[in-house]
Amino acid sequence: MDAWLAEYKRKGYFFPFRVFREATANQCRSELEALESKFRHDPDSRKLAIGQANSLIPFVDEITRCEAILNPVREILGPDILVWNSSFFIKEPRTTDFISWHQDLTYWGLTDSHEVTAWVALSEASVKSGCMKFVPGSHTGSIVEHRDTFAQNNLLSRGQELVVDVNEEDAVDVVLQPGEMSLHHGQVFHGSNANQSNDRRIGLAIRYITPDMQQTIDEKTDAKLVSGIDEFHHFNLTDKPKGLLDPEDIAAVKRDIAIKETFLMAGADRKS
């Protein structure tokens, strides 16, 4: 077994990969800043595209098949994988937005933990901006109590974080450089802090998962195969987008955000 391999299984993380060239990273976010801008008078437009960016963005679901992230995430997963979702955490500079302590697999309603997010940096991810940070070893459980706060300058969707006490002590510090990611499993705890230095932090969260993993609903949602194959059929398995926010692919993606908020959205009150 790789060393880096038995680390991630040990820690529930590695990093960093470098997975492509920063002179890439800064392309990459270039076409994301100027999608940005376009849509600039159409907020609704904008989120949607930065919460499903893969299924409406093309350079982003040409990111989620590169072969440098495919490669260590066949390691963990095997051959077989899919791409459950894709979207970008997006920190403005000098701002007060942060992502409390929390666990990937709360609220996604999958029947398992066959899971493994990429975290892509296309600007350097710093202590000062923001980072990413994990507890060593916190996958080995089980998925823990969560609350939700809907706390306005957080950046999860229902603003959940753990009920138990984290030691930040024991946090590890994922600094990151354009081009470079982290690979950590999805009962991990991890959180991050507010973004204090001069430029914005963007990342690419992609969730990558095995055919054999399943919703907790009789609903089929969307995924794309993007590597191997797939003989359980689980899931409805989409096409590339055809353009930028294609019509047709935003309908499709409204389908299934409307069916994953049945569980997404599970038991959470919203006047918290």
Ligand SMILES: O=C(O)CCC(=O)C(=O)O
Second form
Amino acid sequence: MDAWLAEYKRKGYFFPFRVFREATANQCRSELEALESKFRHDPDSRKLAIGQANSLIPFVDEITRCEAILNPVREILGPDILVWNSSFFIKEPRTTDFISWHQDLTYWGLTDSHEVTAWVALSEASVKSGCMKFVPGSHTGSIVEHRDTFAQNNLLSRGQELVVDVNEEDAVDVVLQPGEMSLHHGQVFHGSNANQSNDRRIGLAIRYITPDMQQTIDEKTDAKLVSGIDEFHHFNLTDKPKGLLDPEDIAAVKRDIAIKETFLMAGADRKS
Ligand SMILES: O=C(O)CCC(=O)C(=O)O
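Could you please show the structure of the form predicted in complex with this ligand, as a counterpart to the form predicted on its own just displayed?
Once more the chain from above appears, this time first in line as the rest of the complex follows.
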């Protein structure tokens, strides 16, 4: 077994992997920022694109299929891989937005933990800009209790946070340069602090799963097959985006979000 994979299995994460050159990361960032500028008077469309990026933005779909990401993901999940979601996590310069300690799989309504997140940096992720922090080995237990806070500056949908205390001294800073990525397990404890730098902190999170996983509800949700085959048919396999925020894709994404909300917001006393 590769040394990095042994470390991933032991700690629940590994970084850094270089995915593309810094110039390519800058190009992706420019495309994202052009999109943000185009939709600056339409915050709903911008929010939809940021949150469902691989379904609505063609260049993001391409990133999710790039071999530099898929190769290590295959080492973890095997040859057959779906993308369940991909979204940008953006922190503006000198803002208080943060991400509380949490485990990703808590509210995703999936039957197992055959999942890995690739987090690709499109700007520098440093301690100052609020890079992610992981707690080594925290993925080996089960999902622990979370409570909702709905804190205004928490970037998670329900401001959920672990009920157990995390010793900050145990945490590892996930420092990444533009074009590098980290991989993390869906049960690893992680979070991130505010961006105190003068630049935006931009990361693209891609949620890869194996096709044998299922939602815990009867309805199928959407996913895209990016490697191998799907012999289980537990998800609606959707095509590549037809264009930038294509109306048919938007309609499909909205249907999918309505289904996902039944578990993503289950038990919450208000909407995100
Ligand atoms: O971008 C961040 O700081 C946190 C992202 C995160 O929680 C995730 O990708 O699972």
